[in-house]
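Form predicted alone, single chain, as structure tokens, below.
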Amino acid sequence: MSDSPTRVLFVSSESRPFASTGGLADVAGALPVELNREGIPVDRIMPLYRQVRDRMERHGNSLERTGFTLRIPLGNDQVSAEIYSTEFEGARTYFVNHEEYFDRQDLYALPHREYRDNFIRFLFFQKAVVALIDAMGQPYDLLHLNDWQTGLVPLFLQKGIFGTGREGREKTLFTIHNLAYQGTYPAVHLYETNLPANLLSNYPQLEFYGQLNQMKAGLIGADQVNTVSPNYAREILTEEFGCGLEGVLQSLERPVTGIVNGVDIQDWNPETDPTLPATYSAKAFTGKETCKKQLLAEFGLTYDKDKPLLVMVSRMVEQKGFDLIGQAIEALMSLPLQMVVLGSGQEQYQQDAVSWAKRWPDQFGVRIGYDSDLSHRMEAAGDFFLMPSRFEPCGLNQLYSLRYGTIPIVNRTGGLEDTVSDYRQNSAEGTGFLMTTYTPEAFIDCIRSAMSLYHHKPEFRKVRQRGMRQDVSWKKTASDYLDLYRSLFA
């Protein structure tokens, strides 16, 4: 066999530019394109959500019928899956269509709860992936799977979608983007998988405290497991970050590896970004100050050159540090600084942020929701970017911030520690500030240190420039994945 895959199928529940809720979509959008440029043919497959159709209509693109209509068994029922496709930036993407399951406003959840039929929705998707491969004549020798929504695919490659066995030859790589989300559902759903009834007792790949755990199934079933940063790969082997699966991860035949995500350096480029009121570079920062003035005006705040601007673009959930900010907000607002936040999430944190804007109207601004153009303007306008995440598998905003000369202030965890070098530990190489512990005191201490740097302008400029010169592109990430792919065929 060749020491390199001849054709790869990238399987994920979302992908830019078609439908997205976060970092997984960024990886699914960029990595296959970059690998194709490196000479490895990679196709994608994902559900045909309403977001996909809406985007196609807005941009005047069309979905092509492939001619494949598949019958997917779900217990005693058989459900039809129509397969469509399109080509974008040199990568072919297949879409699994079933209107009842995927023609919805949001991908995974209503505002206050996940869809009640998510197990069936993504069981159907995973079976359709294997059914399409079989209908096409098994054209792939590697499947790159991502998160729990693809965790059953190794089982279906082995046992077939009817549970009667399958002659498969495909290798599988399973990438963990966030171990906290595991796709765990009641064991009664085993019936709908068509997998052997004794699977839970005799083959504990799927069982987790009496329930079905699709993340666990992917970890055990795949030929190789990796995650999105080296430090997170180490963290998830511990009880603190392993989310109950640390023992499974420790027992894998091949050690879990970590590869840091990249960013689209064409889309995130302060020298050419069309969303900005003024562009700038590491050599000429005048445009960045223009961006700061205009963003402050947009949020109703008054520009003051002596006050640093802290920006934050984030989901408003505990993982992202909003509990910590709430504990530190009094001390934070007592400092001579300004802060603006863009995001949405848990109702309590949204209400907290709105109340802070009312209480400190000259210092704090907030927008509830998500706005891609505004996120670019905030990255460009900020002096510092706040990312005090409790845990962070990789993180992308700290990479955007480095590109835009907005110095990251982050917690020392996961991919944040891999990508941000602490200025306080090494002023000659530092690109940001890392909290020593996850406490309000360490958070405020970090911000005080950052403010001190802000008032030493020549040094502040050097740190900005150093961050902007970091290579955060997908090219290196793709090269690392290509090495990992080849290791499976060596």
Ligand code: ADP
Second form
Amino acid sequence: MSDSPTRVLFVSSESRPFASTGGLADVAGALPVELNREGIPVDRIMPLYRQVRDRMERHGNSLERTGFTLRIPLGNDQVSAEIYSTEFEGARTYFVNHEEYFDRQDLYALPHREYRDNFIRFLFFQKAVVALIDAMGQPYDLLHLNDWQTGLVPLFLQKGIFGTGREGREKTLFTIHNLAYQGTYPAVHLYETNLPANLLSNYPQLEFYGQLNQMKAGLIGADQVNTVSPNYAREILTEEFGCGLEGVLQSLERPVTGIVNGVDIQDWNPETDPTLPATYSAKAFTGKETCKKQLLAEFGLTYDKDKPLLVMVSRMVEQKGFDLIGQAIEALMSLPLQMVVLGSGQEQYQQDAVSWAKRWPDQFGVRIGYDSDLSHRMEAAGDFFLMPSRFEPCGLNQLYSLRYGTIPIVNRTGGLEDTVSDYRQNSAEGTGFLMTTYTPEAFIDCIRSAMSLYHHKPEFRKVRQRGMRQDVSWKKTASDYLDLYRSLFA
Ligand code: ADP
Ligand code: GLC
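Now that the form predicted alone has been shown, please provide the structure of the form predicted together with the named molecule.
Full assembly next; the chain just shown is listed first.
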């Protein structure tokens, strides 16, 4: 056997530029492309959401029919999966189509609730992945799986999608992007998997307190498990961050490893970014000030050079620290600063942010929604980027911020701790501010320190420049993944 995979299939529930709700899509969009550049052929596969079709139409790209129409068993039913594909940036992407499941307004949920049939939708997707591989004549020797929507794939590789067994030789790497989402559903669904009925009682890989847990199945079923930062790889072995799966993670034969995500440095480049009103570099910041002025105007706020601008682009969920901001908002708004937020998610957090914009109209701006171009303009406009996450497997926005000279203010957790070095601990090397504890007091304390740096202009500039010079590209990440891939074939 060779010491390297010859062809890899990257399996994920979302990928840029086709359909995206968060960081997983950024990773799925960039890593396969970078690995292809390194000489390892990597294809992708994902569901054919309405967003994919819309995007292809907008950009005049075409979806090609592959000619593969697969019959997918779901219990006693058989549902057909049509496979489309396209080539983008040198990587081939396969799309699994079934209109009833994927031609919808959103990927996973409506604003107020998850789609009721998510178990079936992603079960269908996972079975289609294995069915396609078989229909193609098993061309892949490694499957790179991502998050719970792919957790059953190792089981189907072994047992087959009819549960009757399968001859296969593929290795599997399972990457945890977020352990908090586990794809746990009632055990009655076992029937739709067509897996042997005794699996739940006799096998530990799927059962979790009487339910089906797809994350757990992925952790146990894959040849290797990794996650998106070394620090999170350690944290998830503890009760505090393990989301109930710390015991499973501790008992894996091959320890969980961590590789920090990278940044698409072409897409995120302040010197060339076409979405910005003015470009800039680490040597010339004038354009950045123009971006700040324009963004403030866009949000109806008045520019004041003495007030730092704090920006935040985020899914509005508990993970990201919106509860903490809520507790600190009065203290925060009593400081001479301005803040703008872009995000969407839980109704309560959306309402909170809208109410703060009403209460402090000269200081606080908000946009509810998902807007990629605006997120670039915000990264460029900010003096500081706020990311007080309760936990953070890796985090990408702090990396974009470093690259845009927007100093990150983050909680000391997960990938944030791996990628931002604390100015207060080491002013000669610091690139941002890390909270000492997850409390409103520690948060405000951090903001105060950041503000005093803001008013020391030469030093402020130095810290900005240091961040902008940090290597956050995919190159190192891709080469670490390559080593991990190879370790499975050694
Ligand atoms: P997570 O994946 O947990 O949401 P990350 O920091 O890894 O967090 O990645 C978030 C990604 O999603 C970034 O690319 C960020 O810019 C993008 N993003 C999140 N919310 C929005 C939004 N409302 N509009 C535009 N981009 C967003
Ligand atoms: C998840 C995590 C985030 C990470 C992203 C990509 O959504 O919440 O921290 O950066 O996946 O790996």
